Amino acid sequence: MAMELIGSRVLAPYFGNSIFVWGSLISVFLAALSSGYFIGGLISDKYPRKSILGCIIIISGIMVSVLPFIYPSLNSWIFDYDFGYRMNPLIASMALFFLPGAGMGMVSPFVIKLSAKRLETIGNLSGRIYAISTLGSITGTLGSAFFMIPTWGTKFNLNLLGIILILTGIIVGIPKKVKS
């Protein structure tokens, strides 16, 4: 959610801030969100490996990372090209936000994969996982639109968020220890 409302930034200086430009936020969103919960889920029943979800965050991170170096030329060229002012906003938001929030979509079913322990208990695992997750969007939300982008704005978050999922990658994916 932070990635959202910090990529209604992105999009505002080229294209504003009208109903397509959320619109076309949201439905990129939902559908890169939609797109990495089922490959998630592929992938994570043929790999079941921490190594390859702290890749995929890693990979998730790089993207975020590397959207303050490409989001003004692209929006650039997309405005002077002109789709027309609908499209314009849904073609931006396609270019920059899909596959990074795909990525991120990825890692819900590939957490649920590794938790489970039993069958009999995998609803109450995904509920906690997606509670937890839905209160980590709640504090996104509310942090980056009262705190982050106000303070630090639109690059520096990005960078910010970047750099968190590359650590988080990292921690996910070094292996434990395994006690002889």
Second form
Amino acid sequence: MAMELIGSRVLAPYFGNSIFVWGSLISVFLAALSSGYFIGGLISDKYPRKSILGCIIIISGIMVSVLPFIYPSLNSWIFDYDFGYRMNPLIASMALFFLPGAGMGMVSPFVIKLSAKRLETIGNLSGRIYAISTLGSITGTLGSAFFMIPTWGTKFNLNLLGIILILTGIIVGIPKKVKS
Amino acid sequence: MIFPFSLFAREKVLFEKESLYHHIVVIEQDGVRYMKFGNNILQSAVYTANPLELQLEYTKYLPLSMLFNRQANRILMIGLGGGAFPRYMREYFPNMQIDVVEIDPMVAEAAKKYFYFKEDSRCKLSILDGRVFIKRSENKYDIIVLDAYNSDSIPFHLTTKEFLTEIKEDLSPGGVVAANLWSSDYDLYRAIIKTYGEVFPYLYKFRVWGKNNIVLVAGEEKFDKKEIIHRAGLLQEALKFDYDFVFAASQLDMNEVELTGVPVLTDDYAPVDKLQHMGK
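Structure of the form predicted together with the partner chain (previous: the form predicted alone):
Whole complex next, starting from this chain.
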């Protein structure tokens, strides 16, 4: 959600603030999450390891933190090529936000898989994970709209989000010492 | 006996629609039509008996931009509203070519239906985001008028240094930009002035009489106040404006605005909402 709000700041200078820009952003993030949930589920069954989950989060983080270096030239290119007033922001959103969004979408099913120990409590567990993930989205929305965007620049905010993801990935991914 | 509702009896709702961007309401009261967004943000007004007369005070100050570029014959207006300014300019300057860009198709519909706005060979309307129009435009304009800042919400991408630089590239030599601003949101106002000052060397601020509006004209040439008032007198005499144009010109405020403590607005960092509501 934080990415979505900051995404509007990435697109507006090139494609405006029209309803098409917002529609593009929201639908691309939903498509990314949907694909991420699906693929994340598949991978987690095949490789149910924390290190893989950590890598996915780290890769998403890297993709987010390099956005500031990519989006100015990518947006200019799309603007100059001109796929149309409606298609331009949709294509830009796809190119910039689909992959990192999908990576973040993979996390929830992965966490369910890794945490699930007994089938009887799977409802309880997945409910808890959805709740935590949505609380995270609320924090991201409030944090970006009320604090990050008014305080820092767009490029810095993207770097910051990327670094937070990378650190999270490292914490999740490194093997913990087994207590004896 | 006085009925309480008789107070409102003459107010008639002519149009009320939810557009992609706004809740648009057109009402008529005492011979004046008003366009509002939501229930109280006034956008435009017109006298039905004399559609040409500029009803809102600030619109009388927009033609002051002509004083800075007297040969102007090509104008771009960003933000249509009811279209009072293009209507006026079209009438008083027969050689003027006017382009208008408006983001909301329903605002354009209401302007045509209730505010006597007409599209023709001399007045062309595009439904687009102003920033996209400016970036795409290959025309050069003598005057660009920005009336896209709402008193309640400011599109950040129309305030930034990068945007103003793009505007400057679309101005012909001697061209000026004019913008309708609010001094009541003082920090935002100062940040906008600071940003314009980064792109244009000379800023002229006209205080709209009795209102919080400031009509800002920015350009590359230096004029003194006496010269502006003198030019206003000449234009008033030649064109017989139906209001006191020289008085509007005399509202030019040459005092410097204090610019410390506010940022230059950029595409990367333009906290317009925070600045607008600072200290509220």
